[in-house]
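Just one chain follows, in the form predicted alone, and it is written as structure tokens.
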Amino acid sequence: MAGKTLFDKLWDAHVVKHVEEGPDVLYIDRHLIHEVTSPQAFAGIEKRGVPLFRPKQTIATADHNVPTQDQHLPIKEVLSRTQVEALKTNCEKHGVELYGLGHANQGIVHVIGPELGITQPGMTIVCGDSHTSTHGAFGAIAFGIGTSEVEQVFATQCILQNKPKSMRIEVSGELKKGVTAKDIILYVISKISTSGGTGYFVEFAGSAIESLSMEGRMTVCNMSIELGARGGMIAPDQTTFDYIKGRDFAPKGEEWDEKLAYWKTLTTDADAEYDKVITFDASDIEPMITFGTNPAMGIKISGSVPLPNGDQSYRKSLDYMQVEAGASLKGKPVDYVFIGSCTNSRIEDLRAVAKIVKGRKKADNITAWIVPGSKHVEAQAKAEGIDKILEEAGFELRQPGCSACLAMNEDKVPEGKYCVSTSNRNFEGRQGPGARTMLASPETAAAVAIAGYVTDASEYLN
């Protein structure tokens, strides 16, 4: 009998019932919820008179709609205020742990899960948010679900799910100086397209992936969804175990030893077969930036915008972004820099930014927002003096939330303005109606903020 992939092992271990010619009933270990996709699901179970089946396996936080300034004051925006209040009421009613505004554990749902030790290898994790794939960095099956599925998990702690095919994306070799996890995933998406992973669950592997910190691995898995994949994962190793140990919800004492022994078995068997394997050479990757209106429209900062070849949607994208085919983006003036989101708002990201901006000043034409992913990241940044470095450089360190990643809150990029952003999506209007988004790493975003235009961060890394 052939060996199993890590994905197969975890999926099979969580199947409660297999429906012939239909979906699997999959057991869910952790259910993460926030204020946007949970109200209708709570209303659904209440309407049917069904209790929340396992409230202790559900963790809630407020992140999408929250303001990132004056969080001690009532929320001004009516919809945001209503949703945040509904989350509080629902959690109290159903016995769910809530990390709301003002709580020391509050933050972006995909930042707080790992930093608190809630996210662990071997788990199935779901959330009503597409970037739940972030948690796959720990060797977990993690994916986003819709509101009706949130209701399913509330009622049964299970979900009906068709098993995806398996894909291995291998990035081997040594990364060049200044190339980050964000550059790896933007490069991979630019090569595979936003539909290249459709129908698959991806396992990222290879020496370049193994060399990444846990925060870097989370960035890669976070954007696996931008390949069209159901999710992404990385086999756990010593880097994973060292990261988890000692965190609030991590196993302790004998339980730690037992869990660790199990976690060490979570690898793909040598003779396992994937439905598809794609390989990349790490030395081909350079700092990346997007030029269009989907994450696959990315180029090396040293490169030029590809020609459209008669593709009308491609032309429409270039028109929206006001960029020219065949031209370089280097030197293109920018208006905003946003460093944050569930992709790049962790302490390592803020440290990388501080390293570049220390002793420098942002350009006059740039508005620079730095939004930490959680209260813990914010506190750590202050403890390390990063807040002072950013302040002196003219950057604004805000309070935790999803912020300008998706403009569901007060942080919007104005129409027609360019924003170099460390978030995960550059769709039309994603950061505000008419806003133009270029995705890049925190290092690139920091360098752009100093220069005032698109530039290569390597000039600032020495």
Second form
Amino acid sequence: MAGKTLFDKLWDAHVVKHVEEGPDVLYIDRHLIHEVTSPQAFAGIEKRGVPLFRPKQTIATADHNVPTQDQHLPIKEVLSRTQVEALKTNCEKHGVELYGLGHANQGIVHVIGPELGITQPGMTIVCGDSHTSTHGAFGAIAFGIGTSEVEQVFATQCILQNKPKSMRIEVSGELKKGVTAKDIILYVISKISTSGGTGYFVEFAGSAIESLSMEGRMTVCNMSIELGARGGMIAPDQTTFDYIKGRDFAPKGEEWDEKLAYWKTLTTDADAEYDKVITFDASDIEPMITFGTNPAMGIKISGSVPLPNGDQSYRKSLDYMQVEAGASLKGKPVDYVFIGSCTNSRIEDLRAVAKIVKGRKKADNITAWIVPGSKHVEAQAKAEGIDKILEEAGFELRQPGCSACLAMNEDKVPEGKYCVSTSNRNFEGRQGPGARTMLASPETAAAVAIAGYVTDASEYLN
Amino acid sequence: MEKFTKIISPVVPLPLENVDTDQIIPARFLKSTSRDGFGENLFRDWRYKKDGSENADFVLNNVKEGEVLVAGKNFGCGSSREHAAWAITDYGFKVVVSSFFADIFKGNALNNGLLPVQVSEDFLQSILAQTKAHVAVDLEAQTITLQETGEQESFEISAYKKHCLLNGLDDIDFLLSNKEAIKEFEISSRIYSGTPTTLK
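Form predicted alone done; form predicted in complex with its partner chain now:
Full assembly next; the chain just shown is listed first.
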């Protein structure tokens, strides 16, 4: 019998039952919730009169809608405040642990899960947010769900899911100097398209992936949804175990030894077969930036915008972005730099930015926002003096939240303005109505903030 | 959930690819705590100009009738917001036709009685080539017919989901009926027990 992929092993271990000619009843180990996609699900179980089945496997935080300034004050915007208050009321009523505004553990849901040790190898993790794929970096099956599915998990700790097909994306070889995890995933998406992974669950592998830190692996898995894939995962290894050890919710003592022994078994068998395998050579990857209105519209910063092929959607996209086919983006003036989001707001990202901007000043035409992913990241940045470096360079260090990644709060890029952003989506209006987003790594974003125009970080990396 | 049977309707054509859920309903309109009223802001930034007036070029402002939305491939990509499905149903659509759907959107649609009908690229182009197309969608037979030309295709849907839609059942009813099996699974097969979460 052929071996099994890591994904197969974990999926099969969580199937409570298979519905004939239908989906699997999949057991969920951890359910993360936030203020935007949970209220209707709480209302749903209340209407049915069923209790929240396993509140202790549920963790809540407020992130999507929260202001990133003056978080100690009541939220000014009425609708946002109502949503955040509803989360608090619902969590109290149903016995769910909430890391709300002001709590030391608050932050972007996909930043706090890993940093608190809630995310562990071998788990099934869901959240009403597509970037739940982030947690796959630990060798977990993690994916985003809709609110009806949030309600399913509330009611039964299970959801009905058809098992996706398996895809292996291998990135092997040595990365060039200055090439980051973000560049890897933007490169992969630009090659596979935003629908190339639809119907699949991806396992990322290969020496370039293995060489990444946990933060880097999270960035890669985070954006697997931008391939259309439901999620991405990376087999756990020593890097993973070292990251988890000692975190608040990590296993301790004897339990640690038991779990570690189990985690070490979480690999794909040598003779396992995937439904699809795609391989890339790490040395082909260069610092990337997007020019269009979906994450697959990415190019090397040294490259030029591809010529149109008569496709209406492509022309609409270039028109929205006001970029010229055939032209290079290098030297294009930029107005905003946003460093944050569940893709790139971890301490390693802030350190990378600080390294580049230290002793330098942002360009006058740039407004630079840096929004740490969590209260712990914020505290760590302060402990390391990163806050001072950023402030001296003219960056605004804000408080944790999703912020300008989706612009649900006040952090909006104005119409027509260009923003080089470390977030994950460059859709029309994503960062504010009419805003023009270019996705890039924290290193590139920092270099752009200093230069005032599109450039890569090479001249600032010494 | 309302039962889905068969419909014959004019189509509302949106011949764009990769329509993401941020376009279907922008994030700034996700602040409600109920499921209702999202149709008002369906395709908000394409449908209205900055001053709030209607954008005359956008299809929803020209074609006022029709329960079937027809869009280019990779419809519903991006954010998992179920609000996208709620906005489409609240506006009055019962079916979305495309040559390819994003996974999460498809699931969300089915969970709200909105039928995603995946057709071939050729069939999609046949619909879009008509100035005023009508389609008949028969869930029982799993067929879609372009009324003007008689062209017909069958579409796929899992037997389970078909049963749910035809009978107006939802997944939670089904899962709740399996609670004993879930409890047994927790005892026999689980690796991770509930985290003792305490406020610190």
